[in-house]
Structures are given as structure tokens and as C-alpha cells.
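Only one chain is shown below, in C-alpha cells, and it's the form predicted on its own.
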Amino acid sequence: MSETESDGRAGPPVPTRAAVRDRLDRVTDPELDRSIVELEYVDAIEIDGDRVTVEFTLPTAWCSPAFAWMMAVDARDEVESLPGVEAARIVLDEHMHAEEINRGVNERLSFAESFPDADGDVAAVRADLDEKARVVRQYDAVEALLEAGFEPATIASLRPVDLERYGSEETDDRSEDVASDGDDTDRLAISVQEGAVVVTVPAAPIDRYLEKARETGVLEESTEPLFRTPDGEPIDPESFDLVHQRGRLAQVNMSSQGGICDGLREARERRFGSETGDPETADD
């Protein structure tokens, strides 16, 4: 959608509210490493030309002021980066340190000119969140691949180079050895047996885990180990189990997390009831 100046040519695009959603959907809780659309966090959108505003609500008055924070600073930036956004502005409902977040937010103040009396800095607090993130996401894709077949010395050994977006014309060239459960949409490739068969797997949580592991830095070239331990060094496959373990406790804790926060949202919908818009029903 665009619009049309006097002079016949083609405006900014005019931001749309589903369009806003679906940048407000990269954002994600930082403890939990899930969608804050997803988890219900967004009251409302409202557009008024190229000036968006954004309302969320956090489980708890009591959330970390420092995960509030960088939800609304994330959520301000994507929906900025935006074709047709001028500006967006945030506003956390219903938090202990609202005010402080909004004004600091908003006014593009630090983290630290907001919160004077914190201890410590956000991006060793974000930082030490997105390593967590890492180490769970790579637990889900370890799993798709342990459930597709794979040795765990094969897993430890494979590197980006060795995915291959199944459907693609190379991989098309090889269908006869794929191995395949009928689902080839959103599916990855993997030689095994030196190039003598090809398994495909879930894209979905190998995407996820590339995504946080190049994001933290621990995966920058297509050729180094693809996967690694929680400090970030290739796994030797001896050590592979104890590994899978950590990521697998890791993510029991996030998984509980979770579980209590939605709980306490539900909690605090019941309490308050919601006195604001749907932004999944409004009106584009």
C-alpha cells in the first residue's frame, strides 16, 4: 500500500497493523526466547500516518525492569525499520518502572541514564539471555536430528556447508537417495555416507539455532562445526551426551519459566479483565 503526493508520484508505503505485527513478532521475551505476539504481551497498535504506537502488558508488575526494557527498545526498533514509520513509540502498561522505561525508551535515553541505581549493564544482561537461547535452540535441533537418524558423532562433525535446502536443484538431482517422510516443504538436506545418502530433516529449529548462533557469534563461517558446547567450543563426540544433557536441562528451565508466565498472565487477565483492543482482530 502506498500513498499518492500531488505531483502523481508514489508516496511512503502507509504502515498497515499487520504489517506492524509481523515486525512486533521478531521480538522476543528475552528469558523465555518466545515471540512477545506469541505470547499475547501486545494490547494494542494504533497508526496515525507515519507515527505508530504500541502498548504491551508484561505477565507481572514485578518482570525484570531490564528484560521490559529490551522488549520495548526492540519492539521501538523494529517497528521503526518499517517502510512509512517515521517514529514509533512504546508504551509498557502495568509495570513497576513503567514510567521510567516509557520516558527512557521514548526519549532514546540508555538503559543506564534510566535506571541510574542499576547494577550492572543490559547488554552483559541480554548478552548472557541470548546464550541461553542459543543453548536451547540447539537442544531442539539436535533433537530433529536424533529423531531423523543421525549418530551423534555425525551431528557433532556437520557444519553449515553440509545443509542444503531440500527442493533446491542440486538436491533435486539426488531425490532417488532422499530419504524422505512425503513432507518436502521447509525441509534441509544432510549427505551422510560421503555424499552416498541424503536425509532430510525439519528446517525449523536448524533455521532457529543458525539464526541465535550466528546473532551471538559462535557460527560465522559456513565451514566451522555447527554445532557447540554451551561455551561455545566444538563438541568431541565423547562428550556429546553430557552436551545434549545441558542443552536439555536448559531448556526443562526456560519450558518452566514459560509455564509460570503464562500462568500469571492468565492470572492477571482474569483479575483485570482486558480494556484494550485485539491487535490480531483490528482493522487494517
Given for the second form:
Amino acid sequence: MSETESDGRAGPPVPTRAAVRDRLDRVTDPELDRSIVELEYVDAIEIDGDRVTVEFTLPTAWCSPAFAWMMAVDARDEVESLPGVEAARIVLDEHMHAEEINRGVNERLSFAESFPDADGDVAAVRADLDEKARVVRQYDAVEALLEAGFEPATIASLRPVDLERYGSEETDDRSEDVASDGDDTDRLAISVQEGAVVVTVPAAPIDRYLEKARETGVLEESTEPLFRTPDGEPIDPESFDLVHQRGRLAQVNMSSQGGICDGLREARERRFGSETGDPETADD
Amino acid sequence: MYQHDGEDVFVIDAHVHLWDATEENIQHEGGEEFIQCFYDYHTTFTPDDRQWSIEEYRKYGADRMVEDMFGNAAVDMGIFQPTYLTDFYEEGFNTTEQNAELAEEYPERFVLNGSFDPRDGDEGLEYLEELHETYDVPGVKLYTAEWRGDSKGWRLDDEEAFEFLQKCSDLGIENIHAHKGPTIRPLNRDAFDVADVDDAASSFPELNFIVEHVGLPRLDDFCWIAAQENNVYGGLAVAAPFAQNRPGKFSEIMSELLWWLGEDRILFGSDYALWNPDWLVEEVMEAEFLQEHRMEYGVEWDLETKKKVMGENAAELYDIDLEAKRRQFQDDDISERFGLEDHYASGEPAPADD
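Moving from the form predicted on its own to the form predicted together with the partner chain:
Everything in the complex follows now, all chains and molecules, and the chain you saw is the first one.
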């Protein structure tokens, strides 16, 4: 089966499966803050001209319908944001509420319309999980800074304006120590002590944090404190350790839940092992 | 008693059930979904050769339960935690009355807890009094996500719930076990959210709040609350079987719990028959923390800590005199049936250690 970038005629190109996967990679399981592609929830991507169908399965049929809903809606919106895609159809398989979710997402209903017996919308639950994801990403970012030798008080006082993308578009003067690092991932330069000292750190954990901090509305101005308590307040250097320990705790919680989900998925795969060829038939 | 490094460890399984999920007892599709969901958890965290069939799992009966718990001396006592689900199951899934069948046969081996549901109003208060009079229940197990008519759950900090907690306090029912576990149902309402425990625990300092499943997947919220409210405890159901197939995670979760709560506020529970203590106790007792976690958190899973988590902490909450129990179990029915007399026949009485 070959994939074509374009059918040669005028108009937007036909999307490739790889491009669709890239978009889906931006969709996270809200409870685990991990990509649904990485978690192997996506079973099939079918492309028919400007229409894309995505099939996915969750670790268990009992996964929270609210979480399943968020992933289905996000997958739909991400795929439809791709040039050349007119409509995305989402098919959630083997879930106790697959019917309501598939109908609701594909007919563009709200959660409340799709689940009349639920109490309202999913926005509050989503905001809650996003906030936890931010706290965990902050933990990773702060760990990277501690490893680079930053003092807690300095970390607590950092602002987005102190960050500079190293070797970014305007300059490309990679210094020797960065190059000799052997790590070719992007790095950020952070200036401290009024710019007297510049330290470089891996960009990935900081960028991941920035993305979530902005998404949750915790970080709006580039001169505000970069890192926060779980409640979104600036960090008092005195309580830095406690805040960081809470980040670690949130990370343990998230990865433990990931362990439960992985286990449930393995158990389900064992059970449906002989029927994996066609998910439709595995449904009772 | 569990023998560990030449020492006896008195094990109280603080979370057990005697349930009935037979098809005849199911009256709502939620009942079937519920037991199937439990079964997924069972198979996920049970060694392959110890897994039950779904038929065995639906209803195992009193006899088998006694054998699983005490047959190989893994457990010395069990605490029943009822789960009513009367909208799903005609006679209820696991009610106080169902559990009483066994608890009354071996009163020395079981603690029988009751339950309440604030949505039952005055009738519910009367029922709580009745449980107190009939069974003298020392605690209650609460299931805040239970469906009842159009309602999909309730909160511990509701005004009505406070009335029931006050009643517990008046009656001397001190141990409040709240199920706060994985989100299964219902829909978007996050009915296992642990935030409600905070207000309840600070409003009723005379009661003990045991958060079952240590709040997973809200371990972070739970630990933060528990760190501030010293009458909040953690029940290890769900976390315990990680020892079997996710030992690194077990080490990490336990390290967090010990760091935030200390070693006096964690209670072992198998959640039988979700998991079977006949293998689970050994997995937890023999588990080891990873070196990196011991370094990071500065906590140990040593004999003293194990003794507390596996039995002494529950004994403290339920006023169980472990030395008296040991003497009593030298010749009770269970010991005779399974030939366990030697397990309890220690020459020297254990020194009181506090």
C-alpha cells in the first residue's frame, strides 16, 4: 500500500498516514499526559481522499467515559486541523460507552448531549487533569535545572523572559561545550545574575512545561514567575523543597495509574488475543 | 501468623468482602459491568497460575473465603468492608448482612463493618442505628460513587453526610473507610475525588478516615490531605498487588506513602476477592524497596514498618489486643480446622512496644 503526498491535481494534498499520526501524537491521555500514539491506543488510520477515519481502543472498556470523550474529541480536532482533511471520523472500539461517544463526537454533539444522565460537561475534569499534567511537567523541568546546577532560590525566581532558545533562528553560534555534550537535542540558554552568567539546559522538559503552563493559563506574561505551586501561586523559596516533592508525588501518581492502565490492557489483550485481527468481532 | 526473618508478624487484612455477583442476583446491567470490571483488575494483578475463572469469581462462598484467608496462615484476622450496590444487585453485592454470615460464625477472626448512604435520609439514620445495635459495628465502609435512582453519587462533605458522620460519632463508630479508587463509573462526575475527605476529617477529628486504595489515581491529592490531617489513613488495596508484577512501582508508591504519612497510618488490605491474601501477603512481605527510592525518600520497608502496616496499625484503630488474640487463636475453630495451633504457640509473650 503506497502513500502519496499528492494526487497531482490542484487543491490541497491528500494527507499521508504519517501526517495523521503526527497530529494524533499531540493528543494525550489526559490522566497519563502521554500521547495516544505512544500508548498504542490507535489501531487504524484510513484515508479516503479528504476523509480520515481513526480507530482507537483504550486499555479497558471501563475507562472513564469522560476521558474517552476528551481523547476522541481531541483526535477529531487534531486530524481536522490537517490541510487537506475535510472531515475526521472517530471510532472508539470495545468501550462500554462506545456507541454514545462515537455518535456524539461524529455528530458534533456536546458531552452533555451525548450523555443526558451525566452531570454536565467535562470541562472541569479536563482542567483538573491539565493542572496535574502541568505540575508533573514542572517537576521534570525543575529536575533538569537542578541537574544543571541551579539553586532552588534561582529556580523559584526564573521568568520566561530569562529563557533564550540556544542556536535559534537568529544566531547559530553553538559553543564548544554544547557540541561536546554529545546530546544533539535542543538546548535553552538561561541567563541568571542579571545576565552575568548563562547556563544551557535541555530544552525538551522546559518546552513541555511551557506548553502546559500556557495552556492552563497559569503563565500568561513573560515576566511572571515561571514555576508555581500546584495552586498556581509563585513559589516561596522556603517551600521550594515541598513544592518539588509534591511534583514528584504527582508524577508517581500519574505513572502508577499508567501501570494500572498498562496492566489492564495486557490483561485485555490476553483475553482477546485470538481475535485481535478484527476488533469488531471482539465486541460482545 | 506470617513468619518473616524468624519473627512472627500478625496480619490483619483490613479490606475483605464476601460478595454475590451471580447472574440471578444481578438486576441492572451495571451489576454485570461492575463484576466484569473487578475481574479485569483481578486478572491484571494476579499471577497467571492463581487466577480464578469468572464463575468462581462471581460467588465463592463463606467456606472458600475462610480457607483462602486462613488456610495457609497468611492472615490472622480480616475486616469486612461492605459494598451495597442495591440498585445493581437484588440482594446487594456485599452487604453487612451478607458478611455477617461469616463474621458471626468466627467473631474472633473478623471485624464486621457497616455502611451508610446519606441519600437514605432518616431511614438511613435508623438503619445505621440498627447496624450498631445488631452488630455493634466499629466502622463503616462508604461508597460515594454508588448509583441510587437518578443520583450518581454523593460527597463526604455534603450537609447530609455530616449528619451521618455525627451519628457515627454519637454511636462510637469511629472508623470511616471511604472507597476512593479508580474511576470506573460514573461518567464525568468525579465521584471518587478525595477532596471531600479533607473537610470531613477536619470537622470530625474524633473519627478516623481510612481512604481505601490510597486514592489511586489521586495518590497526590490523598497524600497532601493526609499530610495535613492526622486522622486520615491509607488503605493499601490496589496498591498492594503492584508488589507482584510492578515491583518498582510498589517501591515508589510505598516510599511516597511512608514519606507523607509515616509508618503509623498505612493499613494493609487485599480487597479479597479482588486479590487473594494467600499469595498477596507473601508478595508484600517479601517486597524490597529499590535502592534509588530508599536514597531519595529516606524510608525503609523493614520489619518494624512491615509489622505496623500489616497488622499493628489496624489493631490500633480497632482496639485489637494482638497478644490476647495470639493466645485465643492457639485453640480456636480456625486453628483447629487448619492445624495452625503451632503458629500461635509462642513461648515468650511479645514485649509491648510502645
